[in-house]
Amino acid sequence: MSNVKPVNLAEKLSLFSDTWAPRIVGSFNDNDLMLVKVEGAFDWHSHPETGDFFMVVTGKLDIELRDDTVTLGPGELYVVPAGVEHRPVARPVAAILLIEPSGTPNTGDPTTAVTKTRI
């Protein structure tokens, strides 16, 4: 058996308050599991090589697509297909779980992406 302990999402979310700054809380199969608090609108962007997984932990999240909007509440998830331009929007603050290949830039562009820290 491993010494790996379960991840308590509420506990991890209590460790930070800034928005649009993903925190890595675990990994598997070269993917990062990240928590992020979001408020307002993020930039329009796409990920040419990978889909973008969003699961709402608290609050409400709109994922705007160029021709539609997907609205998610707590416990709901949506995967934006690879290459599809999108923009997450939360009003007020929402907490979301993201899963993406390690090293994936959150903006789709390494020059504008934030640095992700592990907590």
The other form holds:
Protein chains: 2
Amino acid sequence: MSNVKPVNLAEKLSLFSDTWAPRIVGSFNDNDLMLVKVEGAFDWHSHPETGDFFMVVTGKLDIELRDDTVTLGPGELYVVPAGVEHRPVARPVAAILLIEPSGTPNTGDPTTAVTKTRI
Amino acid sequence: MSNVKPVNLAEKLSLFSDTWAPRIVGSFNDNDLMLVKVEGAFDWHSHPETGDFFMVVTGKLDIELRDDTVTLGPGELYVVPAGVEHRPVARPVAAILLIEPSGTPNTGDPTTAVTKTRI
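Could you output the structure for the form predicted in complex with a further copy of the same chain, given that the previous block was the form predicted on its own?
Okay, now the whole complex, with that chain kicking things off.
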């Protein structure tokens, strides 16, 4: 009988339904492992110092760049390089695994960033 | 027409079949994003300074700890804490997404570690 459980992404995703509100599901070398549900367009932003890891779990996500768009489906990942402006857009809802250094503001700006809760 | 493609895990996994030979498929803030196919038991080892991220893409993986076992299926992830001895075991083959700081030896020991190639 194991007392140590893995993080089951589908199970964690069943615990919430609001969008653009990342939930921390684990940590890795001072990075937060987060799940987020997204729908519609987020704001254009960039993270000057850190790459931004996106992996789609369910649904479809467009990561708009200023001169291109990266489209991700389930089982696809993309890392937006540090400093590159981007805008995630999902229609309809998509579920995403995010990895960011702990404390990274989701909007790129601490004054507008959401607080990330742990589940 | 998009010129920027995401990393499709299934597509990358179709490019190789050997086991215990991680392929680098991307990078993220000085971490390597890697895919590896595993079968049977690896050696017991630990990484003194770094957590070890495992996410199962296909198959089933047991991560044996000295006093417990964590069993992961597709869509499940687990981070082995820094310094914790562990032994990955898969029967039959499983495909895993790994994330480790660049340069981390896969065995915990630079003298026995494999070279990671990029695909």
